[in-house]
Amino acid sequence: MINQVTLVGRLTRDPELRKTSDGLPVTTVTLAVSRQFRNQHGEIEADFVQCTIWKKPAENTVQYCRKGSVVGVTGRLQTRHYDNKEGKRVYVTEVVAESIRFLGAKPNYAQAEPPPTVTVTVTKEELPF
């Protein structure tokens, strides 16, 4: 089988590094990708997709790209659930980033104060790997 998926798209807010309970480096972004086609009052419809990256590509994203940044992204689609605090079952659909490259001109963001970085706790079922 196969499953892989390639995006180019830019991303709608500044990433933000998080680790794992056992230290790996993760962030989650959100890619605005614009469709090819015009809907029928002739605008240009995104699609919003959510991607996780994982270890040195997620700390490269953080430090070198922003809100508005265009990137490519090949990974896997993935699938997950889980129980929200009402007991409600939520599904998640995302793209697990296996590579990503920076395709805008190259900022200056390396100088700048690198973001703060955030532990949240992630159970071993949540690790795509």
The other form holds:
Protein chains: 4
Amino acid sequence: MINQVTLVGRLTRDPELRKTSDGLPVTTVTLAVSRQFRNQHGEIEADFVQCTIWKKPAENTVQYCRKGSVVGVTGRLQTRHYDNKEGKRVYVTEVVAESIRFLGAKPNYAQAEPPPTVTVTVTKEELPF
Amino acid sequence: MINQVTLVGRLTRDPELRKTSDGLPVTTVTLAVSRQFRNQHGEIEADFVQCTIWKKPAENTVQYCRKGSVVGVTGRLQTRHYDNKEGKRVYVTEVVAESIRFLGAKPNYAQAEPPPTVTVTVTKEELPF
Amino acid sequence: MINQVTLVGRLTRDPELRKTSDGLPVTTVTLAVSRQFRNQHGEIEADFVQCTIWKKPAENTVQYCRKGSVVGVTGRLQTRHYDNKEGKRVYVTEVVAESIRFLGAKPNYAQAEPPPTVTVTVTKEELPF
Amino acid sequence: MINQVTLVGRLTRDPELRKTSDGLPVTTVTLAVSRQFRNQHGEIEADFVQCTIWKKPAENTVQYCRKGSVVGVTGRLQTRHYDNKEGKRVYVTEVVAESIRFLGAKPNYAQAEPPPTVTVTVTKEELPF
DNA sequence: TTTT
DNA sequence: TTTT
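What I would like now is the form predicted in complex with the DNA, since the data block earlier showed the form predicted on its own; can you produce it?
Now the full complex is given, and it begins with the chain already shown.
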């Protein structure tokens, strides 16, 4: 079975580094990917795709990217579900990144506020390795 | 911006042909795509990806595929949202197929029950052309 | 059968518009795609991929791109062969572009020398439609 | 820079296992990928794409595939050149496989003639890792 | 709501 | 909850 995704788009917000309880770095970004066609009002819309990035690429993303940065992501589609507080099942489809490329002009982020790191609990089910 | 998806998987159920009020054929299938790794219980899981297929490829899918058929889909990721009856916003990520290939042994479906066609209302927003 | 290629790289030279005898615009570009790993001398090399672009996208490429422009190409691999003047068979593998995206900073090429158009003979075999 | 290829096609011959002098398993296969359109004589042609497969996937390919087997390959395009005995430079474009999937009915190859293993010299330049 |  |  084959499951291959390639996206180039812009980050919708500053990425934030999280850590699993085992110390694995992870970040979750949303890519805004402009469509190649216009809607009935003549506007170009975008698709907003959730991407999960693990380990070293996660750290690089947080270090080198900000809201609006153009990135290329290759990876695979992953689906999962959970039950929300109303007891309703919620279905999630996201991209697990295999690699991420930083495209476009690289602004100088050296003096930027270092983004905080949060320790989170990630279920083993979510791990892509 | 680039948005490219390639999947090979199995249909989770018999596809069903629908028609928009303008007469456009459309079908929505779910592809079960086996993962290439095992979970903590040693099992191989699958991702279940929603795919929307339009026009002639929709008709071909309904004619030539059944539950369990292996198909290859190329297309793009599309996101949308709607508010459910509880007034909660629901986010949907799906693949809009550009092309579909029928892989694997083709069973003889000639004598199969012809699947019904339903006329549905599809918002213009959902149309990928 | 599935045949899907996605590339992001830089043009190795200014693109040049050609026309088939039927008046179809076509341009052939080479994309330099940097590898993600270093060779035994610690250098990053690139792959140089031939891409054929037809019709409106060909015209856009010649108008908006120059040597060094970053572009994203989706398409399919195509192989062909011919016999050179020494009578030896030469095998060619290239990408036929389905779409091309102009990424990165768009310089102002308005006042640039308009590139020449050449009429060429293209065998029907080479046409991807 | 992004370099992503997905192919589904048939092996044009039985795969043969080779070994580099360091003991790395490698096999080179050609995939026949049928086109989705007909030429001017109404025939469907195919593209013949060279693929290089390394390590465990190489061994699996030789063990489980034969001429005609349907396989899915994901990987990246690689270009290289060498000078032939006439002193002419020859350019090669091939796919370096990242993963390979065995699709379609799996015949029982248990009693098949075990294919021979040959030790070959592969330049470090060709190694994709 | 999931396929072999 | 959305980017330029």
